[in-house]
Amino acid sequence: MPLNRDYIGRRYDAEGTFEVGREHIRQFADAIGDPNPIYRDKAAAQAAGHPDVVAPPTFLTTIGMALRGGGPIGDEGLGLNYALVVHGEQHFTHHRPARPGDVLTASTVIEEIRDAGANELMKLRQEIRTTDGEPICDAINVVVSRGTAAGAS
């Protein structure tokens, strides 16, 4: 069954705030494995022109995980069968560093639903923000619906 294009446009705010620690950072870089001492030392930080450690720019794929609120993925009337999407693409717009202290929140917006054959590509813009509304990262994620493309059979 094809994906619900009047979803097209629909905005999903989350619910709730992630705030952001040294200790999330840490383990993030711990888990990708990546040394560079931005994410550890303030000192490091510092000396590269930031206030205080810095989340890895992949860092924010976390916050729509951590943060509560459906979104189009749980909508029902979406139609999305989550059993038949595998990622397609994702790329991030940041406007500064996530940091240690920030309180984060989220909205995400359908933008786009098209079909590719006898897939569905679904992409979805994320804008994440500190609660005070300074825009921290755009993040764009393009999923793939296997088989749902109308005429597909």
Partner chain sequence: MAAKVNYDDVEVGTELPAASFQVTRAKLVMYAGASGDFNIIHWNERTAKAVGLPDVIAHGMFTMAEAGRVVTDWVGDPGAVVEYGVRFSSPVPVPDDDTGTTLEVAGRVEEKLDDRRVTVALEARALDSTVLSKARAVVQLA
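Residue numbers count along the first chain shown, from 1. Here, rigid core means the biggest group of C-alpha atoms that superpose within 1.5 Å across both forms. Because the structure is a prediction, the values reported are computed rather than measured. Compared with the form predicted together with the partner chain:
- After superposing the rigid core, the C-alpha of Asn119 moves by 2 Å or more between the two forms.
Got the form predicted alone; any chance of the form predicted together with the partner chain too?
The next block holds one chain only.
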């Protein structure tokens, strides 16, 4: 089943907020096997000029997962089958590193849905900011929906 093209341009404002946690940052750094002390040790982070430990450059992918209820991935009307999804592209532009205690929210726009052979590509543009409105990160996420292009068998 092709994705619902009527959803191009739809904007999703996340329901709820995402608070960046010190232990979550450590857990994420452990999962990527990265021993960098700036993820774990406040003194090391301060020596590098940060007020506190910082999140790894790809950490904010977790906000998309945590706030999925308010985003396109969980929107039934879009018609995305998550088992057919692979990741096409990802891009982050950081205004500053996320830190423990940041309370974040996100808005996501479906910028494009198009066919690529038998697959469909859906481009999502996400703005992540604190609840005070400070911009933290702009992310672009291209999702591949495998084999769902119209006419693909």
